[in-house]
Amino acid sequence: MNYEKEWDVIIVGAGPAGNMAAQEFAKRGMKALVIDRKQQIGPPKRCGEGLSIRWVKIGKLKPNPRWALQEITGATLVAPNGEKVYIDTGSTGQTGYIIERSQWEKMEAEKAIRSGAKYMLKALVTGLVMEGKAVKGVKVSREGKEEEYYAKLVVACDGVDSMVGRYAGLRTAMPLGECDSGYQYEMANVPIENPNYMELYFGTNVAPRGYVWVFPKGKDVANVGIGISGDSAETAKDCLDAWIEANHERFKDASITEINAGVIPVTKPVGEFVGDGIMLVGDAARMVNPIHGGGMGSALEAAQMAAEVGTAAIKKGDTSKKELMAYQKMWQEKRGGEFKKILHVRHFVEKLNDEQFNIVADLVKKGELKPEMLVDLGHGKGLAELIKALVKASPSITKFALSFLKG
């Protein structure tokens, strides 16, 4: 299939940024490429496949039971001790899904193109055309040939292991400490308490900073997964054996239908999300909720900001990274403090040992914890009212944990 040599945007990824900047770009007018170096859209998966109604609702997104698998309307919590918390977000309107990723970015896709967007898959962006500092299009391998395509405006979608934003100049690179290694079985025949409900498993033996999730498919498949630190001499593909193992009566007749992997940024976004005709949208920006990894529904809010302040540029005829900075400065009003308290909570969280995740449990049993102040977290809220109780109940802890409060 050939294509023209001249875009208003170069879409590079399409994940959930790619198909939503494209879909946003091209709504607007914009004549819009997405390049993919996959054959197919959607596999393979790096993700729980866990997106809350928060994020459907600004990504306005319209459940389909092709790849709304699953509605989840709680969450159980397992501590270091086999205790159990029982969460009921429904009752807040918390609620979400467990998707299957690959039929949703496809459908999202097909919105985009039937917006005006074209795509090229199987093709590899191998850098990219410069004007001095400026980028002005992209190198492609495609079908045994190099191509080049240009564009007023380049838009990096391509993961936590972006290399477009490499090739721009802009500081991607982070600490392995600073990102989580992940290890999902897709697996059916798996008995489930409730399909409603969420399963998350802590402890220093489970999942050394991070924890197995259980996130139900249907009544008897789910994605069992785990997320440890990166820098872990352990790898999670081995601690997540080693937990099914451990819990060989439940799995002992269930069977992997599908691997996953991958690596997920856990720290602050990365400082510059522009240069001149250059952007960085979702997780090549790492734009990723610190405390449980998730990345799509961000994504997807950035890709709008993207495609807003993007095609302005583009109709001012300046794609200048001066002009570009709204969007960054747009994501840091919206996004930005938020994040910057999830990360903190989440600095805090991964210090506590085994005896204090138990503790945490007891107080939310005997109702001196809410059970919802433990969904805030994620949301970077609730640490104080956390401390205080830590600290009352285990008052050995107060100058580690009351100096999380100066911060």
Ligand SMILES: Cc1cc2nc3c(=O)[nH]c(=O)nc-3n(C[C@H](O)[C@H](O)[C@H](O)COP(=O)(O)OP(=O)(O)OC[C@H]3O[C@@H](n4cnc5c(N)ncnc54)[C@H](O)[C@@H]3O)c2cc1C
The other form holds:
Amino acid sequence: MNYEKEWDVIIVGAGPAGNMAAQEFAKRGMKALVIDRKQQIGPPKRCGEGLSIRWVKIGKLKPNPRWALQEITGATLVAPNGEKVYIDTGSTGQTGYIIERSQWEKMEAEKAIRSGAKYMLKALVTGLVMEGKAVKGVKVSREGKEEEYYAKLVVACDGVDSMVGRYAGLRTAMPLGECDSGYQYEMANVPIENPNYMELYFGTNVAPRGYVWVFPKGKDVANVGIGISGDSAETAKDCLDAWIEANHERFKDASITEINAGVIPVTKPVGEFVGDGIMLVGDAARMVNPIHGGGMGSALEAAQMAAEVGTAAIKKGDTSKKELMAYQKMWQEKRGGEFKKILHVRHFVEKLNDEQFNIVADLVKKGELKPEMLVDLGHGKGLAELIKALVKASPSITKFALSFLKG
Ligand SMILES: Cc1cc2nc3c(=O)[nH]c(=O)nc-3n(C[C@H](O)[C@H](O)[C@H](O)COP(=O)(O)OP(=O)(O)OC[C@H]3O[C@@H](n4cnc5c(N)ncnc54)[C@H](O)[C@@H]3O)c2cc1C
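Can I have the other form now, the form predicted in complex with this ligand, not the form predicted alone?
The complete assembly is shown below, putting the previous chain first.
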């Protein structure tokens, strides 16, 4: 397939960020090219496939049975001592879906193409065309040839290991402890208590600084995965295998249909996610909820913002860093504060030991903490309430807990 050389915008990556960016730029009349190294949009997924209704609305997505597989109306949290806490999120409208991500991504790309965007697949971006410090295009390795394509703006939606950001000189590297290592099996014939409920399992023997999830994709199909600190001595795979083995009775008749692994940036966004002629969006800029690692929704929102600012800059004929900074500012104002609070909550929660986790579950069971408060933590809210209840129930926690109230 032949492609024109000159574009208004080149988007690297056809994941959630890239497909939304393509739709939004194309809708605004921009000549947009999306480049992905995969030969097919979608697989392999690196994802538990949980998407909350909040992001469905922000992304203006119309749930389609082809990808919105299982409606979620609650969560079962399992404390280290096995105590279960049931949270009915549906009653407060906080629903969501476990999606078939590969299908969804393809359908989002189809939407972008209908809006005018073009896609180039099986094409690896290996570098950037630079003029001084300004990005002017991309170098692509495709069908055994090295090619160059030029654009007024390059949008890096190339995920957590964003090389494009690095090629542009942006500081995207992060310490191992600031990311989670994820591993997952999609499995069939898994006994599921309630397909409308996500299950989350906590404990140092289960997942160091993380959790095991069972996200139902139907009556007996589920993503069974784990996220643990990237600097753990154990591997995520070993921890997940050990957990499945420890739950042998449940999984003895189940088997895997897919294996997925990946890194999840659960930290602050990249310090500067724009440069001359370049913007970073989604995982490439580390725009992930730092407590649970969900990043599809925030990638959609950031892509919308990038397209708004990027289109205006292209139309003005000025895609300098100074002009594109409006995107970084917009994201910081809308989402930056919330994500900072969520990171603070994560830093507190990861300091709790198993006994303290058990106390939290017990407080919820006794009605001394509202179960919804645990959901609020994922939005960066409710930390003070949690700390006060914990200090009352377990005075040994006082010193370190109270220090978090100041943060
Ligand atoms: C195990 C695991 C479980 C997760 N579970 C969830 C979950 O349940 N819910 C949720 O919301 N999020 C989850 N996430 C996070 C979520 O997957 C990411 O936040 C999301 O994919 C970010 O989208 P993106 O478009 O920024 O990047 P990506 O989806 O990573 O897309 C990047 C694209 O860029 C392409 N690309 C990369 N480099 C190049 C290159 N040089 N040239 C050409 N193409 C390139 C890749 O092929 C890819 O298609 C999970 C992550 C992991 C690892």
